[in-house]
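Below sits a lone chain in structure tokens, taken as the form predicted on its own.
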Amino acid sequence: MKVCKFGGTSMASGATFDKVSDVIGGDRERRYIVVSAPGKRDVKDVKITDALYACYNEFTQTGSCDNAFEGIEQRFEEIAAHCAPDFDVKQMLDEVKNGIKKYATREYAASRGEYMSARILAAMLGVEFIDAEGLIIFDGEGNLLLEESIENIKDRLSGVDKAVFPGFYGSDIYGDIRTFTRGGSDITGAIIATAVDADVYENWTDVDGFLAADPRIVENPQTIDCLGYKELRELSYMGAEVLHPESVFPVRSAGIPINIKNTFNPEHSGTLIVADKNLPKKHRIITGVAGKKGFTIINIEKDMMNSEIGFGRKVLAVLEEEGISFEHVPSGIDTLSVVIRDEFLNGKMQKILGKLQDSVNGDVIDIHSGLALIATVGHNMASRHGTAATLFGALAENNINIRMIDQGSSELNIIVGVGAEDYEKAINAIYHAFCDEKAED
């Protein structure tokens, strides 16, 4: 048994649901469907969580939400008309534009996008639609309450042979509909799928599969046919964007296997993801190369560093009392660097160097921003000799300068930090520089 997640290129129009309900009718063990919110069907086109965002923030500056509204209203009526003529479309969009009024908040807007396709392709298919509200379930923070959510999840489908969800939401424990995160369809996928024990958890999306680089910067890039659940998460977490990085702990729990599929291309194998313990005895050394813009190191020197006890601990106290998280702190025996997202620093930075320097008396602090992090991630690395020197030789091959070096105990990745102006030189050189490597045994 199957439980499938389809992203927003794949709900994008009535031309796109027929894929969807090709792909859902090829195989009867796709039992449970989970749909995000229709997505852009050309470069200018808007995704229509953008522009429920749109009809919420008119609504909260004028009282009314008619003129972004409007758009909508257009494009699931074109969507309902082609899948389900039947379908009463206008009670459904009468429905949420009186729910943005009344509920006036962000999250219930938000997550119109998803309910609305959920209910269009249950008609399509002739299959139950069932609400996220009340089954997956927040807490008053709006933290996930996955065991309850499961429990519920399990209840609820007892005798339900199939059925669509739609994704991005539930209720928490006030009965305010909450959010996850952009992307969050796959989380409610991967809940489903643990709730139900699926044998494997489809993840439909408009590539055919998870990609060794990204192939806005590396030329075709390879398809990585099969990766660990770690490799994932860290590929994902460095800007690796097919699959949201949070969707990989209830499935992997369970263990559950992920395989990341292309709506427009379904004869295709894709990814799987697996558990390390079941990855092929055959495979590169390096998964793929994964990156983001955007960083500033903090480095502070000072003499005899290693022999203060809570250096580290005053550093850190300093970033957790103005709400700053760090990314990594390489160090030395007398210099620790912290690493951190430029957007946490904004209208900060003064202030922090200012706390460091009363904090930890410093030698030197100082700054250097504009900075890049890239990871090579490959569960292989540890058992392979001179993984690091071909990684260091192909930048300094193509006359990269490295600004920070660091690497998990787990010895799974190499991050390296380098100048914002190399980083796509750097992504090719690193790829180039294992792409054609053959896997080993």
Second form
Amino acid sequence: MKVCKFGGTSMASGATFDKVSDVIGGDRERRYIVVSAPGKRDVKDVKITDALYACYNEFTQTGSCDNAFEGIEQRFEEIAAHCAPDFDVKQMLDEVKNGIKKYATREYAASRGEYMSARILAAMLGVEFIDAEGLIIFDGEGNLLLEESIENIKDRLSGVDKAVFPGFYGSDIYGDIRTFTRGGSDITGAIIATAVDADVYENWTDVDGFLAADPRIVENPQTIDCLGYKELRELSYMGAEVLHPESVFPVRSAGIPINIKNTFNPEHSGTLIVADKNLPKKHRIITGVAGKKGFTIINIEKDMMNSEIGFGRKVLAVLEEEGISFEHVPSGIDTLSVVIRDEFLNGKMQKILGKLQDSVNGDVIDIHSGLALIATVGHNMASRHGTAATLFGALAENNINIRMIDQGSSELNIIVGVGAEDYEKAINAIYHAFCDEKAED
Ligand code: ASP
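Other form of same protein, the form predicted in complex with ligand ASP, not the form predicted on its own:
Every component of the complex follows; first up is the chain already shown.
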């Protein structure tokens, strides 16, 4: 049995609802469907969720939300006229508009895109609409209560063969509507998949799957056919975006694979995300390459550092006192470096350098900003020789200076730091070195 979640571009118009309906109708096992609010139909379009935030702002400023609500009405009227002509869309829109005026919380307003999208799809498919209010539960601070939500869903779905749910929201212990962070319908889908112990959680989007590199940097990168949860975490952390990061946790612990699929190219097998132990043995050396700009490295040098007990602790204590988290700590015999995101250092640099000097009395403490980090990720690296040679060779051939190297202890990745000006060139060099003719099957 499959739980399917359809993202905003899949729900953007009457025509895309048709595609969603075809996908659902194409497989009897697609029984529980979670939907996003209508997203953009083209680059200039507005996402319904953004329009609803605008409604809330208009209401708090003027006491009415008529202006901002007009565009929302048009979108849903178009969708309903196309997909479910007998559905009373006018009544639903009135209910929502009055609700925004009556309940007037930001999260309530934002949640209504998913609510309306799910109601229309349920009417179109002729299946039950099941609201997430009272089913997906948050505490008073807006933290998800996972176990309770799973129990609620299990109870509610016993004997229900097929249903459509709105993503992105639930309600708290006081009964108020609460939303996840943006893109949170992925989390709703994961919770429902876990509750019903689905065989697979299908996440339908507008790309063929997870790409081996950022398509804005590498031309036409390959789609990753199979990805481990740990690899997914590494690539997402480095900026590769397809799934909401919090959506992985429930299905991962339940051992349910996630299949990323394209509503606009449903024949493509997409990307399957599985437990690391289930990854195929014979697979490409690297799974993907991803990176980010905007890091600073602090280098500390001190003679005989290696024998000074507590040196590392003192350095990290300074960062802790300043409330700063660090990304990497590469070290040598008499050197220790700390890599930190630029945004954490804003206005604090001089203070930190002064404190470090007082605390560890280094011979040299210097900083280099403008660093980009690139992670080359692949579960097969551990068992192969020559991976580092290929990686560093590719960078050398392209005259790229490596400023930092860090290999994760799980041997799942090699991270290099390069100057931000070399970032795009380095990603291309690494991608082509591994993914062109060296791909193995
Ligand atoms: N509609 C929400 C957003 O735009 C949630 C989602 O689509 O997953 O962020």
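In this text, rigid core is short for the largest set of C-alphas that superpose within 1.5 Å between two forms. Just so we're clear, the structure is a prediction, and the values are computed from it rather than from any experiment. Positions refer to the first chain, counted from 1.
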Review point. Is there a C-alpha shift of 2 Å or more at Gly71 between these two forms once the rigid core is superposed?
Key: no
*Rigid core superposed: Ile333 CA moves 2 Å or more between these two forms*: yes
Check: After a core superposition, would you say Val160 shifts its C-alpha by at least 2 Å between these two forms?
Finding: no
